[in-house]
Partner chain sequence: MLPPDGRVPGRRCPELPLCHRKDNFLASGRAYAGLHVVPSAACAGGCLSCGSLRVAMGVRSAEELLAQAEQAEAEKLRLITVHKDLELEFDLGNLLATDRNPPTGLRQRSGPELEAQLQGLARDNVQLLINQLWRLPTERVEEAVVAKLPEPSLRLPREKPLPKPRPLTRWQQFAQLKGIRPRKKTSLVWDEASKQWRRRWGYQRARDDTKEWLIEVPGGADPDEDQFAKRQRAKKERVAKNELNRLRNIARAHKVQLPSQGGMHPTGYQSRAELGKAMQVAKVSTASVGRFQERLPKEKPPRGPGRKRRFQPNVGDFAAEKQSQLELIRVMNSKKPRMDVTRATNKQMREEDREEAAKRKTARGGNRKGHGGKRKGRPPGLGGKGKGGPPGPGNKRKGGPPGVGGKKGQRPGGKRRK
Amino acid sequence: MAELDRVVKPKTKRAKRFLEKREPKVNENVKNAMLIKGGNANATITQVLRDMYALKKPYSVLYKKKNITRPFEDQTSLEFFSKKSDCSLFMFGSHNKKRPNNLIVGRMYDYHILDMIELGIEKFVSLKDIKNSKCPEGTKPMLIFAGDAFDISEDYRRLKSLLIDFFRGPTVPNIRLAGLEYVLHFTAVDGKIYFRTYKLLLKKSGCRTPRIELEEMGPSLDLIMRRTYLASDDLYKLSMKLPKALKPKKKKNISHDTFGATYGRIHMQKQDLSKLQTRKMKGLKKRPAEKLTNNQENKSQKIKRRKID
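Output the structure for the chain only; the required form is predicted together with the partner chain.
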């Protein structure tokens, strides 16, 4: 453990737990997000950050004060915040004449900025403006990305990966089927990205799977992509590296071809083909008379051999 490798060891169990929580692990913790206001954030941006905080509770931190920094010029203050609060995702909101209603979404690797994408908010409808029932906080959302634009350019692909990372929530082995409450739907059309949140209503259908009806619930945003700051390929590759323990184990004697067919190898001992068990066909069965002659032949052969010996 890294905290035992420190020159100054932690003196209390609480300090030890604190350090253990923050050290690098094979299976990582859920990523925390920090929501920061810039020096000139307006009411829209503030409300956007508040809504995002509500969506991402309890894995997020909302900073109340304004922080006068420019993430695209100077990343040190964001990295400092990330180190202090142990958050690897962030959203930075600001507003000026050149970039109105600006939202920068980003993630960190090893407390340094990995990717940052600047999005402009064209239209925003807040959680409290839509007078429908909401879902409890902490539920895992379903994510849907529609539109072929998410595969076309590298920017969009990274944006998709970033949004999944941001809104994913904890990875769970089981999920209660009645607990699937809401869905985040991202559509990329005409250079715009429509972010909508719907609450799920399960209706009866004739069979086991329910019919889905949607009700608009939460924040809805119309976004356009502005600037991007993407990590270099090797840094991205480094961040995607899997630890050895999690790599899928290779099974021996099994191979796959390009069409998806699986081939297996079986190693057999040498077989006596005359004694092979095949389908019994009654017509080919040996009659008792033949059996007798066979026996006699064998006997005579044996006698011959003995005589020769």
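Previous: the form predicted together with the partner chain; requested now: the form predicted alone:
One chain, no partners, no other molecules: that is all that follows.
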């Protein structure tokens, strides 16, 4: 136990920088993905992993060698590769008689598998089969999900969350119209998931807002859901927990109505309105009789206070 609990300190500055990059941060780094071939991967699976690697660049690592492992039976090898390459997302491709053209998409939490979903590829059109211009490397995509299944079924809800995590890319503070170059479209209909990739074309429209056209870019996949390995609700909530520094601070005495108007409550001390300075007008001046009564009242109040003292 003493050997396992021992903390190894870095001996060089390079090793120190490497360990600092992997330490927990308030704003985490962009999630990297590893793409791994199984021991019996065919040409279709190999090309699918290459195309996904091209879409995820530069936040992806492609393992070219075959790895004999079964993620649903043994997860140690995937967890080892995750720690080695510092990747929290993975895609594993395999092919056999029982599950042909098999694709497993998953993610890690603290270098342990959080959840993964197995998908079967029924139809595939590669990126290189569609002859047109492609998007440059590192372009952030737009994600569109169509179909009621993504909101009704728990498995499909988790798949939607997983796909958003996999393809979202870096978080950006501002969006430039010319930077919106391609769309990933996921449609869930009749137990199938249709994955399509389109390039965005901005055409002249005669006004300031351009006319938008979609041109299929590839890859294109028809998928079916097979097996699922989902984290428990407690573990899933723990993985989604935000640090205190990122939580928005609640502002007191401020409320909003249904129309979006903001209302604020101000706490003030009780004011004596008789001493309030108003506009000086002849009609508002006190008459001599009123002044006498006010002076007599003030004198009587002073006499009462002296008697009490």
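Positions refer to the first chain, counted from 1. Since we're looking at a predicted model, the values are computed, not measured. What we label the rigid core is the largest C-alpha set whose atoms superpose within 1.5 Å from one form to the other.
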item: L246 C-alpha moves between the two forms by 2 Å or more, core aligned; value: no
item: Cα displacement of L273 between the two forms reaching 2 Å, rigid core superposed; value: yes
item: Core-superposed C-alpha of P58 shifting 2 Å or more between the two forms; value: no
item: Following rigid core superposition, Cα shift of F259 between the two forms in Å; value: 9.4
